[in-house]
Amino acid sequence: MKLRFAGTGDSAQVPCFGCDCPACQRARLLSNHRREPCAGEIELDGELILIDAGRMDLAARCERQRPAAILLTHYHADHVQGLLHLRWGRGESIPVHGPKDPQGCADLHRNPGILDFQPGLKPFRPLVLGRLEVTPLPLNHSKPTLGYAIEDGVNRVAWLCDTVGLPGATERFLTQWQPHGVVIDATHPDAYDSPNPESRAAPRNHNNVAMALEIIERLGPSRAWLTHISHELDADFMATSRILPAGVEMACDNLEIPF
């Protein structure tokens, strides 16, 4: 099994429109950083699985390869945007899984197109796509929102984004599971100086850093990436020199993990 990170910025990427911090600077300089959303690709047997599907290149991303399947964390914009493009292709379906959510995204479920939408995943019932076995995990999020741990009868990784801490049925899940490699929601700094007053709020949709390294500890995985990465917490990170403990470090876009 192989893992790729398809993207690894937040909804705004990195570099974010409009804006001048040295992260974003750093990023305009750069030909590959952040500058698509949270997303990943599974290939194990000749087959590729998408985990979201925010690029918007992805209809030329699946001419390369043709998707087995597409699972989706949840419907906000920029974790399925790249669907409604892909919809209007041809050939065989593409089946996509992901959590029951009656309002989806824009007409993606009445409009599918090529997309096979399968009905609603249940929670902790294990989905199987060829040797992979799935296992939907319910996330804190604003809409309803899947992680998945995914298992290929030997590595474990559990992909959770986007959350900000874990349901307790989740984490009693993956503790028993006992995850090798985790891929974690770290979209804030944990703290920073922001004119927004709600900036510096206690977060409410995703993890800050010090709530992801704490999952991570307590999950105990021997390897970890923190993944829908905004631009504040790049610049937090060029501004502190933060080193991150053993094991674990930033994704970044095109970032591949052999199992």
Second form
Protein chains: 2
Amino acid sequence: MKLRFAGTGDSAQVPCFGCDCPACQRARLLSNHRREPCAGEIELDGELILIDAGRMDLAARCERQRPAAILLTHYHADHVQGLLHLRWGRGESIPVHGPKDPQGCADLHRNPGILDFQPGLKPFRPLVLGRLEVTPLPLNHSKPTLGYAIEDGVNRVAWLCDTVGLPGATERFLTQWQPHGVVIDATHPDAYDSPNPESRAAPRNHNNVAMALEIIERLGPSRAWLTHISHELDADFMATSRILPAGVEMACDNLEIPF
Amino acid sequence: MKLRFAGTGDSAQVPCFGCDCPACQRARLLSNHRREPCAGEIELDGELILIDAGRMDLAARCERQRPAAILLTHYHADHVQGLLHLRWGRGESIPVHGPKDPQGCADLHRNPGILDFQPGLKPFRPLVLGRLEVTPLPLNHSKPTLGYAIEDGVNRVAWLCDTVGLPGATERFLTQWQPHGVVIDATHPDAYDSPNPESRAAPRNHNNVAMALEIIERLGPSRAWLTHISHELDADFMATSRILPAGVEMACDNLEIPF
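Next, give the form predicted together with another copy of the chain, keeping in mind that what was shown is the form predicted on its own.
Let us now look at the entire complex, which starts with that chain.
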């Protein structure tokens, strides 16, 4: 399988509207430093499976290749907002799998158009998509959220976003499962500059880099990618020239990983 | 004042994802035939006021000029979905005016970010924005919806979208007000190809062309523009080479009207 990072930003994206921090200024000049909302694309046997759907140009991208299925991690707007337009398309319906969340986002569930929302996935009960086996993993976030353990028969990749830390059961599953690759939420710099001192000490909905690196170290994959990156984190890396552990990198938009 | 049509399409836009009708094929080849979600931009005294916010690239457009205010007609996704991203920007808040609709769209009201949602506008009670006087006009739609009678002291333009027909009180106001220009919902071709015979006879949420032209004739502006145009209507015009009455035209994206 091939994994493509379709987007690696947080809800504000990079550049963030109206922001003049060094990371946003750089992204306006150099398009390879832009970050669209966090999303992935998996290609296997000529089929395309999307992970999340927050890119605003989703419909135009899907015209190049119609996705066989869409996996949603959760229903925050930056992970589903592209569906608000895509749903009004024509042709065969597109199955959409995700966590049980009756509220969903806006009127997506009430007016699904060509989207075929499947019943909410049960944690740890694998879903088969072509040759892929996809196991939903509960994550810690402010809305019902699932990560995915994705296996093509040979390679094992865990997509763990959005989350702060990992629930015990998810960590136990992953420790046994031994992923080759881990993609993980690392939204905030370690000195997360929140106006709330409590969040500064312990972010509530997303990992900071230190938290993401601790999880990666415990799971021990050969490679790992940080994603859902805020402009604050990009600016922090620009200022500090921080070096990540071997095998760990900041993902960037359009990065392709052949497994 | 100057009025720019930032988008003239319906929720599916043109081209519609996955559609091979002649209008969608043409729009894929010729970008001047594309239609983004219906929206307007008014420039006066160097300030920019947006009407609706459904363009997916709203934040990028607003980076060119920060809007002084946003007027919303209603909270259907194709009229507000660009706000889901814009709200997470930086800098001074942007006032947003619109109808009273406690539900809004997704979590916009609960998590407004830099958007400063003002109390719901009262029908027929004018709002002053710089030198503009803007009078909210109730429309007929499936969600609370307002059109706007916009006056710069000299010119009077009515923005009437989304609507099917006009409520009596709105029509009486406009007959007295005597607009120079009218922008009006004309989503469907007259032989609206709905699977539901009842809707085919009488569209329920949007005008067809005949209904829009009847309203224009009754209001008697010197110029009028059809907007919120579906790919079905574009295809219908391509097939029939229909001619519109003098002074009436199909709007197209990026059309600018100096008043």
